[in-house]
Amino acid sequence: MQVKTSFQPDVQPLSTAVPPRVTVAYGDGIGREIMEATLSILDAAGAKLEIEEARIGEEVYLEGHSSGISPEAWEVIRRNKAFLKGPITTPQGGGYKSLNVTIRKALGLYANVRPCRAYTPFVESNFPDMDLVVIRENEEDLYAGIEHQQTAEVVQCLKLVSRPGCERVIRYAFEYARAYGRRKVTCMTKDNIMKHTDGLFHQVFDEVAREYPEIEATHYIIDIGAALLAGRPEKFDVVVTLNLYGDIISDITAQVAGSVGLGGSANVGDTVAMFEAIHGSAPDIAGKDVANPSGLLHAACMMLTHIGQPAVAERIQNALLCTLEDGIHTPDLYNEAFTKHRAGTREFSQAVIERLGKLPRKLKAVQLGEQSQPIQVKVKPRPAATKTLVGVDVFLDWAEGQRDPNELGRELERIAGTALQLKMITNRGVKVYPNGFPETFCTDHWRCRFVSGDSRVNQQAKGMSFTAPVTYGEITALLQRLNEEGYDFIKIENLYQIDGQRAYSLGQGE
């Protein structure tokens, strides 16, 4: 296993079996430790790799690269296509960015893979036929990161769902199952109360899973699917779900099989791949020769499948559970019944190198056969919708008197004229104008719905799906008058039909 930083000239040798090259960066706290503990099974197990650091994380913030990441790494990064990351550690105080949800967003790394398997009885846990993997959305949802502070009292955050990241997703997770055997996709989703964004996940994903009629496809809700999580792992195969849920099931699923330290995950996209531990860099253990390597070898191990080196994988997995079974054990996992010796980082690595070439006893072998990733999943081209323009939220910051809404609805009936109407006022989702309940509590921040001043708006109510247009002209002409009446509007959101349905939500009692 060779290996190069970024600083020597990339030159390539001359021979037509040139070992992939792969970007590695050793990152924080721990991560040097069980990086060389990780590369030096690696090498042992024959993997056939020309290694290329870059350096990234906690130095590099310092030296005011706000993400974390300099420019020359990025060229690393995104010349050798498969990236093996130590942990990170993000420096305290506002102005730094989030390593990983850099990479992840600027190099289209939509799927995040984290499988998650029980070693019982050698590492406690209560459910010793755990066998899954959660496949979580990488790119949208709350972790666009969009927030705003509008008024004095609320702030928002923007949750963002597009249909294409939704289909690349969720048929990543049925390739996957596809590919490696696994008979069940279960999607979860809290769409019963966002039923735009989570909605279309969860219908996204029914027009998908009818694709894969092999593939059994469940959808739970994510409250309930969580919990089943936690104390009925073994009714789960493969699980997918959207960013937020999938970053904090994937946690629970970790911990339930046993350890969070044993966890690996890949971070997939169409071009780049990067691989890592799912802990973080533990700096109060750095140096102590403590830590547990697994997360990060079981991560090496699934970048050793998606460039095409499977059997090594296999190996190097295998003999890892014959380190669990002999009873040599990191601290982490010291367990009074199973542990014989309690090892060190570099001793526990040796261990595993001298196990190469073994299959466990008692637990469950590593058989991936030839299954090499990439998986390639393409989305489908859809036809233009038609997109009609029919009425306007528009929020108020607005905090006189007593905070009356009659008196607001009142004031904005007047102001709204003859082309728009005024149809509600909503604080906070709930609707508490016209006939709203005095014991709603308020804040500052009012969203108040205009649509079209023709009756015709009133057919809506009575079942049909027909809205009258309205235009952007009068829109922006009621912006004007709300301006010159002293109503400071902090944001506006147009209101559409798309293929003639509603596409956008009612208010809570509308």
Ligand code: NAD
The other form holds:
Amino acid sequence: MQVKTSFQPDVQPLSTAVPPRVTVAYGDGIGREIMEATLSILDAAGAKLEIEEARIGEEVYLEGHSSGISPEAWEVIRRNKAFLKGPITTPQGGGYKSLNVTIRKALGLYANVRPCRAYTPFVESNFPDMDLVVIRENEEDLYAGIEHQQTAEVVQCLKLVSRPGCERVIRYAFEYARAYGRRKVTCMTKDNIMKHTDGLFHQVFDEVAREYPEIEATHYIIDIGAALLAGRPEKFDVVVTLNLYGDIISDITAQVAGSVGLGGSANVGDTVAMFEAIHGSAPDIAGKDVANPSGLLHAACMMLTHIGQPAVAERIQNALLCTLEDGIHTPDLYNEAFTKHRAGTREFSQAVIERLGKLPRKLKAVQLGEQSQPIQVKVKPRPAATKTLVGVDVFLDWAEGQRDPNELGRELERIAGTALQLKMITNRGVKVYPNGFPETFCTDHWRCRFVSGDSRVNQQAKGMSFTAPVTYGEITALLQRLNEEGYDFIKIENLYQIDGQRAYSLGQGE
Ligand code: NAD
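Requested next: the structure of the form predicted together with nicotinamide-adenine-dinucleotide (NAD) (the form predicted on its own having been shown above).
Once more the chain from above appears, this time first in line as the rest of the complex follows.
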């Protein structure tokens, strides 16, 4: 294994005889200790790598790069195929952006893969048969980071979900199941509530699942799904879900496996992939030679598989299992019954090196088989959609008098005129006009829905089989009148019918 620390640009080798170059960032806190331990094991196991270092993290943040990464480091990461990253400390205080989120989004790392397996009895867990993989959508959802305060009382966060975004990660999950001999893929969403965003994810899951008839496909609503993951994780195999749910359930699964310190993860894109431990930089134990390097080591093994060296990854993982079985444990894994020797970081990595080539006696050995190519997925092109503008939701900041929705409704009906008519007003999604309940609490944030004022077509529109088109001109004229009458409109959302289907949610009670 060679180490290259300069940043001079040159070309990735084409021949397999030349070791592939990977980027390594040591990270902060315990980062250097666990990275050195990991690289020493990779070297001893015969990994063929050329290492190029990238400087990222706390010191780069403090140098004034608000995302914790310098332009040179971007160049190195983008040039190389794979990136092994140590944990990063995000400095406290405002203005610093999450380095992980920045890297994931900027490099299109759309799938976050977290295998999670129990090592009982050597590491305590109530679920000895647990062996699952959470695959989380990594770029969209509430993590788009688009938030606004709109009124004195109300803030919003936009949840963005795209069809290609869903399709990429769902296809990845099925391809992953196929490549690793897994039999079941479970989708988790909250589409009983979020029928359009989570509904799209579920719909695409059902479509893609039909192309993999040999793999069992199921769906759970995320709340019961998360409860089952905590209570019966051995029932699951591959789980695919949206960004926020995936963030939460992957920590639940790591915790119930009893091994947060052992977990590794991959962030996979079409060209670059980033591999890291699931834990942070653990500043409380930094520099003490007690940190467990296993999480980063597992991540490094995922990287070796990704770049076509699965046999080396298999050797390392089995040596790690032997080390755990032999009771050589870092302090975080200490348990009275099975720990025979409490080892420091370096000693632990030496123990793994000594066991290279051995297979575990009790724990199930790792078998990676022939899987040696990165999983590539292609999103299917779709025909362009037919989009018809059928109305507008105008959001108002309004806190007059007793905040009586009937007063607001009467005024808006007068202002609406004839081309558009007020259909309803909701407050935090609940219909308050017409025919609202006086018990409904109202904030200063009102969503006012206007649709075509053509009574003939609206008659036909009953039952939602047909909705009358409106024009942008009618909408801008309405906004102009609202402005002239002193109403503070915060934003609008156009209402569309797409390919003949209503493409917006109804208000609760509408
Ligand atoms: P943490 O994961 O660093 O630590 C939580 C606890 O687990 C601590 O008690 C720590 O000592 C222990 N621990 C973590 N890794 C361990 C290991 N390998 N061996 C033994 N014990 C280990 O979480 P935190 O304390 O909330 O965060 C510390 C810093 O890490 C913060 O700045 C946070 O932003 C950052 N962080 C970075 C990443 C990342 O780079 N991917 C992820 C999470 C947190």
